[in-house]
Amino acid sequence: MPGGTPQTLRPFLWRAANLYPDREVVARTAGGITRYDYGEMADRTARLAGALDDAGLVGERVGTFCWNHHRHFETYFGAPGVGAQLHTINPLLPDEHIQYIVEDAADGLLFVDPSLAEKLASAYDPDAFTSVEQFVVMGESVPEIPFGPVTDYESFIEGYATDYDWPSLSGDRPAGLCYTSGTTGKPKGVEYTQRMLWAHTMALQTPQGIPVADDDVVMPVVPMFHVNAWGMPYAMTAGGAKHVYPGPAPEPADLAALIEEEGVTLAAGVPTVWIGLLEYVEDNDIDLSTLDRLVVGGAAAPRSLFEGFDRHGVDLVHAWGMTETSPVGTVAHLKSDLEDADAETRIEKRLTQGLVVPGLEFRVVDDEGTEVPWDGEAFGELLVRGPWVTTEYFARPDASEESFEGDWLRTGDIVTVDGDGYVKVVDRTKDVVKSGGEWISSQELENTVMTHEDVIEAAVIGVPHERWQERPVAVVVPAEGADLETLAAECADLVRAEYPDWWVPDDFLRIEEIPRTATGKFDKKRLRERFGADAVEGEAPAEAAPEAAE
């Protein structure tokens, strides 16, 4: 008979708690570690499910409002698996943006860790949060809080059973929901199904994915709600693994202590958060010996962070993702025939987004829409499609037009591919600078800047020219006691060595602090708006794409 069993979440779960019992799953709390096991897990979970029906959320929206911990782990298959849409709602969003989140998703109840519960009376107003019966905060107790109804996780589910009878779902069903974070305009919701989540959770375990094992011991040290931590908690549960989860606001020496008590062998994490561990990790006697492998994303890591856990015997793999794409795309593993390679040929692979992972299709085009040669040169803009990518807005016609092309979706990334498919992010089609009719990307700018010892972070913005219609500026942070005047001659000449002069920024502004957005990136939309009126006087240098400017 074809078809067979929805594809769905719930295997997994039933996987892990049959099979794996007392594999444990761990949190650092601000009460300390808790820590218990799948079994555990599993039960509890079941009483969530049972909570949520009885409050008549079946086919209803369930909003979490939380940090990376076991309580946050249960909504992740307990309110999917009831029928429900789990949204996953970023709390480092302005206040305007999360009373639009909510108001759009209609959340009918709302999930909020203790020590958020601050941020969202700031950002609570009756006029958006109309639909949300419920309020549940994540622990045993109630903190003052300007709304309600409000209940304490604990007393939420007592009493409900453990063998809950989870209802068959369709693959079709929705399971998740997921908020861009609107730097460029109102934040855009992608769904995901059912269906959706478990092929990226099976992709996730191939090879060339992010493959997770029952002997792993995996922290996801991104945050759950980007994008589900990047799907690594289904994939964690799906292979047995055991969780760890660091909780509120980890610094360096927490997530240092949980790979050394815990025997961390995988965590995955912004390249900030992995800067600022071997900043640790070198400064003091840290035993990384259990640490296999460190995912990194959503931004560019520096070759020097590569090269920094090499020597600590870590392997640092790149990915690439987006909200839309839920979100693994591409991971950047060494294709066997490149494993015997020069070293120099091997870590410029690693320092690309990687090979498109199985399932996925993509295409890379022009300003015309012509498919750019897979050379490691031309640039175009990247465009994918596959089972997990999303192919419209949650109730946003007006942006899905924009951003889709039938089942492509327009990434808005930059790339260019080599000759190996390796692909490699270079820009945003926003922050890219044409200069003179040629594209130049901020993204390599920064990373040769940020090269300079003397240069703690460094942002490339475009900024209009009467002439060349752009021209790049560089906004650095500089090292305490550095002269801007020599520092900016000194970058200068680090581009010149890489790239054309005309290249070269136009003028190197300093600024104590670049500004980011809710996800932890560059926040260039405001660095346009405080300097890009006025950052540069007068012409560009005269070799500025001279051939592209006649």
Contents of the next structure:
Protein chains: 2
Amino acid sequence: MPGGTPQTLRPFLWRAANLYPDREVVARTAGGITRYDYGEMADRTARLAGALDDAGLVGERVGTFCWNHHRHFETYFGAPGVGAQLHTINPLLPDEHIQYIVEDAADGLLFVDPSLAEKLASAYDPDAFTSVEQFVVMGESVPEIPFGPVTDYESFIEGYATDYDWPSLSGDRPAGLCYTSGTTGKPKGVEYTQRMLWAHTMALQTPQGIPVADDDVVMPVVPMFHVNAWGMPYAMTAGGAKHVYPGPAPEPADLAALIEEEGVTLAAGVPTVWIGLLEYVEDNDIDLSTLDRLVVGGAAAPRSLFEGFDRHGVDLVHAWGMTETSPVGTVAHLKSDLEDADAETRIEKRLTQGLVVPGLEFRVVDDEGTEVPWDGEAFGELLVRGPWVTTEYFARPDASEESFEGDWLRTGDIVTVDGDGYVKVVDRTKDVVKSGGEWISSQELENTVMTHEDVIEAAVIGVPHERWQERPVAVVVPAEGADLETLAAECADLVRAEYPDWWVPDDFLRIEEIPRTATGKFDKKRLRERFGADAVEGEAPAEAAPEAAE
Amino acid sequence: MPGGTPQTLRPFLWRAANLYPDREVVARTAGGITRYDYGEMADRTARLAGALDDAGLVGERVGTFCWNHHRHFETYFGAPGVGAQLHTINPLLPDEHIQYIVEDAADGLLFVDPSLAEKLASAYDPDAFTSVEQFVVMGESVPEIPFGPVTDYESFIEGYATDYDWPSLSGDRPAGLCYTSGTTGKPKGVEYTQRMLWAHTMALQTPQGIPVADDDVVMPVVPMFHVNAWGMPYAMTAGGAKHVYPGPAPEPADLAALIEEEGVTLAAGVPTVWIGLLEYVEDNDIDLSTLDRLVVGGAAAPRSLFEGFDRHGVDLVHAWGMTETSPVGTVAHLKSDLEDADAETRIEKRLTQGLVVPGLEFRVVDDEGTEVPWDGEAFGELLVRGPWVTTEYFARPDASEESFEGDWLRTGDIVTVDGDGYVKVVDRTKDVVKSGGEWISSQELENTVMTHEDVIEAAVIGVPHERWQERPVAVVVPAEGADLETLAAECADLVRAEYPDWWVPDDFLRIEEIPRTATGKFDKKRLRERFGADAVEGEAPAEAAPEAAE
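Moving on from the form predicted on its own, kindly provide the form predicted in complex with a further copy of the same chain as a structure.
In what comes next, the whole complex appears, and the chain from above leads the way.
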């Protein structure tokens, strides 16, 4: 049968090592900046491969519990390269989720950062960690750790040859594994085959993705435990770019220093990171002249962030994706015929999640499964399919059943699509308020309410309603001294100015701080538990009582 | 099994039709310029799909015998989209090769251009064309044609729906077929699966390939019967670019007019085409201001061509590939750290075939299969493998046997690789002169000899030699009035100035015109037949006798 050789990660490493042996890989570590080149990286990755192979991990899963640094990057090619499956674990998850994940994945070995050893110790449960035969600390020495056997990374790879004979693997070979940090139920695993990672890398490299050239200096701030740092390390290697890894828990000052000192041209991270950087940059004398573009995803970035970086000549680019999509699905590049559009149009397009990258297909459907028009108004759930979109969850036929429709992934995102094809996430299926047969976007309401200067933050949830099925309720953190009743009236006016009357929340309830999930999103599940049906009746539940406005 | 949905061409068409319904597809035809948009293109392609489906061609092969135009482009998506295999036939081949190819592929239907109907009639052989149940003429009416049944394209697709339900195909499904125009033996078929075409499209779209963005206006001058016009039509569609097809037998004036009138930013073709365009541009007042880059491949372009287009602010970019590699394997982009190199270094890099694109791997090996160093000096055969490199020939186990080594394709190209990784083709394995255990590049000798102002063109062949196994002999077309003996002595000096003494050809023989293959390359097989072993002995064979210099 014709068909070319399988799509695997191997050629990307091979190309980098041979075409760009001197290109740098830089990492911020607890001990300062570590710096080496692709040549040494390839040698060390080969030694890691030898060690993993020797430890019997071919065909097994290898877990990482690490921040962004050069050693973690070595596992990105080393583990899949020998035919193992790299399982990146989110150390910010609750202990019980970590236990569940390690047990579910049956990781044979765990790489762990020294700074995360304590967290891992807290999650450590001998009954859940039975598969783990070895722990490797990502450093040159081993701290006090209440589990084992344990060795340090440098000892682990020591003595192995620098010319590992990388096997020819099948494109179907599982190469990666990442669990969704679902706010509901158990985390669900998404497996990435060699082919999926290859395809995603190539898609990132298109002009419609987030292409990386050999003059780029790329800093993935998005954690390497979040869907392979959005696949950036693979694209950076394929493109021959310089790598800059920000290490454990980087502060804005650390990021600013790396940008200035290493000449970063492209970085990627969640809105919070860039909000912090922008504040820091505005307060300090930071040279961002090398920085060309910042990719932002994981959540919608506010307009002020786009405008803020525009002032510094840095192009903030929205991207959308999820664990199930490897992750990049859309990128908000301006179409060429919009480049001369008025400023308002341009920023509106940039504020969407963007245009689908080549290779994927999507549909947006209403409750009945009918496609909604691309008019920028009609809502529907986003369904997506393609070579780097999973078609099942790892060992979870129950979850797979409800999340897929044929070969389409039900993303759970409620979106509009405008006439140009820009996709805008307006809600999650579980958060959208279904009122009288119509959908109300909780996120759009939140954004409107949060434009009020006396609102620090606000979440909108749907609460059960006898007549309307659900009604929206806003939970707000008011500015100090603000009167909730006045605030509620003014916010209602703001909503009315933009949306139909029936979008106005039935209640505005005070809260000290909006609870968040492990990934920093509003935890609406907890809000719904706390501000249940009673809230609509004006009778706040006990916990919320003193804070309710009416 | 996890793995994403199959890689097929469908999403590229879907994206173009939905995101860029107004983007233009322009074609020069016998009747003038045809112009429509992606929306109409998608509608017509759906109608074509309906017609092909209805004609029972799903799972069959569909041949095209056409120049570059919009209807041919519609078959690029229409035929593979229904699950048929698009077989692009080179109308410049000898009749017996066309007969062989149609019979070998067992094409069920043939699309043929009106202007090529006569050529097809000449090649037509009822015994070879038994599989062909229908001929479709690429026009609105049917010329006088001595075969049938025949219909015109517009009638063929008429009445079919514009919303064909494109099936979900396997990535392994054969989608394309192209025969090599081998100068030795029967043409060999190379099949392209849906996955190979998908992968090649994505590879073209990387910064290291020939990326196309939505503000590009792309004109593939390379014929659409040559390895899918180097895959450009697929990349142009994936990227949302405007298409410009130059139609039947375009002259330099036609190309210049299309560039000026349609605002072409990127075009691709063989050296001859760009030599013609450059001459035309230098003699006429042509505005090339929109033209950003010209891709040149199929043969090495001369230095003067790079320098010529540099004067017009157009970046000529060398690329290398072959039918077996879908075709693009290397592209001669300047590495970022060479952008500030001296002019000579820069042009030397651009004169190579370039850097391997991400996703492929290669090796360069000598006679014993040992890898040669990357020093820009050592020769070896280029072996390549990857997702869009075939691993076999269509129905030719004999040819597959000798052309592959494991999963590596033996390209038959003799190359050097320099320290930066730039691959330079210096010969073909069958043309390289094997003298005393060493290899002499016939192409390098030709290039040197052709620098003599009295040499119009020159070919170098190896002829058998008792002691040295082979020795080089130059066959030259001298300028009018030039004395061959003097010329030979001067050319020998030119060779000695650059290469070891033993590289100097043993003979310089006169010829009126160097014979060429169907694709315009020197036909060295015929030269070797004509100027055989005797030439070295100084006794020219009868045919060459009056022209021999010594």
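Positions refer to the first chain, counted from 1. The term rigid core refers to the maximal set of C-alpha atoms that superpose within 1.5 Å between the two forms. Small disclaimer: the values here were computed from a predicted structure and weren't measured.
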Quiz prompt | Core-aligned C-alpha movement of I414 between the two forms, 2 Å or more | solution = no
Quiz item: Against the rigid core, is the Cα displacement of V455 between the two forms at least 2 Å?
Solution: yes
Quiz prompt | Core-superposed C-alpha of E490 shifting 2 Å or more between the two forms | solution = yes
